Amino acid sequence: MSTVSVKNIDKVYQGKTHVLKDLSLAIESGEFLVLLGPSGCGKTTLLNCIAGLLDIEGGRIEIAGKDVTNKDPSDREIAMVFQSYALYPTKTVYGNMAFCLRMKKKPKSFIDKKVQETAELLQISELLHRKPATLSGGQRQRAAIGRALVRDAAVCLFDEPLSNLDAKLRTEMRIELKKLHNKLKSTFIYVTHDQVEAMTLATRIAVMDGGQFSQISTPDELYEHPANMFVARFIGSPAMNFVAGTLRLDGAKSILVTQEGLEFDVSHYPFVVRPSNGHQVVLGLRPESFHRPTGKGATYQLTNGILEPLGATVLYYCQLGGTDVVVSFNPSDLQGVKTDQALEVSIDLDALSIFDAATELRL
């Protein structure tokens, strides 16, 4: 197991496109860190810099306390699993897994033992004699992971390894990867644009936007306390609802008034920065923060609703005041409710977020 440290690194393409901008990140030994963000945000570029597949224009990269900034990938004690699997088509699964050990001149007995142990761990022992063309997508991915693991590398890097799999297989492989990490206790760095993958796999998530980190934290912290509106939009499915408003402060009492005149008592909100009276803000409400009225507290009306049943939940696309919102309900809460029917709800104000309308930062 090893720590990974990225210190003030810069990556510039063709001398003009600044892809990574003064990035710093410390990854603890045994951590499962996910680099998350939209296409083009720099997450795969950062992974390739850590792997040594790309040179950097500035900064320093350390693995296990050693400076590897100018070292070749083979000298960095890393293993990498690619999106495309990158298996040798003419070799069997055994041949693919054994290849790097043969290049290191390891004894045949050592190679046999290591390949067999890793194959058993990944439950692909019966596939060792087969070639990649005869395998399913999930089997190829296991073989690619096995080829990485036999190296006993200090750090395992994954570049969107599940993106080529169907939805059911992605779910199964997520569970297998989580089990694998729990067994090996290795340091995993994993790139994805899928926030569900990130939330289910990571011990910490680094959300990237425009070559910089928007927030680095645990999945729960990112979901419950996003640092800005970009993170709030990106984390959660369906995404957080946003309602524009103005803060009215009267001593200890804080009331958020929306543009449609709806009022929310936010007196108990833990402001990071105390706003001024009349501050223009954006209220963030998660879809599951809405409930059928319990008889306590203020109620609000949802209008122009369209139902989308999903089995365990029902999504309700509607309007709160004049703002489009998505609400998640238990199916039993909507029995007898019809499309376009006005619906009275209460809102869990302890779970809301408030952002500055100008900077989009959390208040």
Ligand SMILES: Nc1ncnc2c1ncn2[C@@H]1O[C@H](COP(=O)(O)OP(=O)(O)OP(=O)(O)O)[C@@H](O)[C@H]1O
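Think of the rigid core as the biggest set of C-alphas that the two forms share within 1.5 Å after superposition. Here the structure is a predicted model, which is why all the values come from computation and not from measurement. Residue numbers count along the first chain shown, from 1. Compared with the form predicted in complex with the ligand:
Once you line up the core between these two forms, the Cα of residue 340 ends up 2 Å or more from where it was.
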Contents of the next structure:
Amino acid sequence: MSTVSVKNIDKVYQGKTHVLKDLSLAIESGEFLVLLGPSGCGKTTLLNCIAGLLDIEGGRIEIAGKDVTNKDPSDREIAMVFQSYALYPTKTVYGNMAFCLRMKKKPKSFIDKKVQETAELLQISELLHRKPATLSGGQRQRAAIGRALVRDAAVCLFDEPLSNLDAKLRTEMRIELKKLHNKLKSTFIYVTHDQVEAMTLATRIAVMDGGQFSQISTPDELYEHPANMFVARFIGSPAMNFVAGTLRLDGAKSILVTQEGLEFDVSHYPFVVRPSNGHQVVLGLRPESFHRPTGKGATYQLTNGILEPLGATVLYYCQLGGTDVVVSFNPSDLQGVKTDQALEVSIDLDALSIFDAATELRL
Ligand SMILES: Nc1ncnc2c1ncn2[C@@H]1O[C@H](COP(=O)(O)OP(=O)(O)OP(=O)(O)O)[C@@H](O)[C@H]1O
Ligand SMILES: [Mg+2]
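Now show me the form predicted in complex with the ligand, since the one above was the form predicted on its own.
Expanding to the full complex; the earlier chain stays at the top.
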């Protein structure tokens, strides 16, 4: 069992900067949990608290059911991969990987077997005799991951491990990490500010905003049912479109009327909070919830469009009513379309989100 439980923790730097505020999070054994949030929201701070590299001012941390709040990092059964790799420059890859096992006075034969096995897993067997300075960024990153994995820790912590790699290598390493997690089945806690990385890797994502969790859910749930506008903005690229409006409730009918007078029948929308007649709201529409050719039901006009072909999809920057929106189409949907003509579309009413305009929370 390698669960990690963070209970009501507080982290205050130098007695004045309150960075983590009463945070709680329960991570199950074998999860790939991603901590996602903008720069400065406290991701690294939280990871370092879990690792024991930082003391906390309040709360409790448990790993594998044991209270480790006051334990040293070396007694927490964790391994950590840093953004900067932090490899020992004078040691070879083998020396780097063997170091902590040597410190633990493991037998030489055990160390050799463990390093060789891990190197094979990460496809760096040929690099074991080389020093970090002679390796490429991706090879260094593999060596750093290898050094963490040889310890057989039940919990692996990663702080933006791919951020120093170029886009192509980052995608490759992302897939490698996912395979590695499937194979090892240990608990991964992974920090990133890249929402694509989070969506593709995570079993669950904890979205952080200003030292607190905004939502903790599966990637699909975050995408389809964002709990608030912060999460809706942060997850998805291009981002969700927002259109301001008012709700008109009339018996069983609920109509969302935008400021420009466009009407959306949201009678079947599963409101989590009962709205009132005249409620000021924000309608959230994902770029892919617009369709052509139009089916039955209400249609809408997109105007002032500019096309951005991306190969498999085309982004259409345009206006819905008077609001700027970005729509994603299949290229075949736009054949023969000229950018100066208005485009008639239907909108998938099952996929929309409605937020309270004042609190920004999902209704
Ligand atoms: N040693 C420190 N002393 C004082 N404030 C700190 C210290 N370390 C971090 N902070 C502050 O705490 C907040 C959270 O920092 P943290 O490094 O955890 O953010 P992050 O989410 O990892 O950001 P990034 O994505 O840029 O790495 C920031 O406002 C930062 O300025
Ligand atoms: Mg950080």
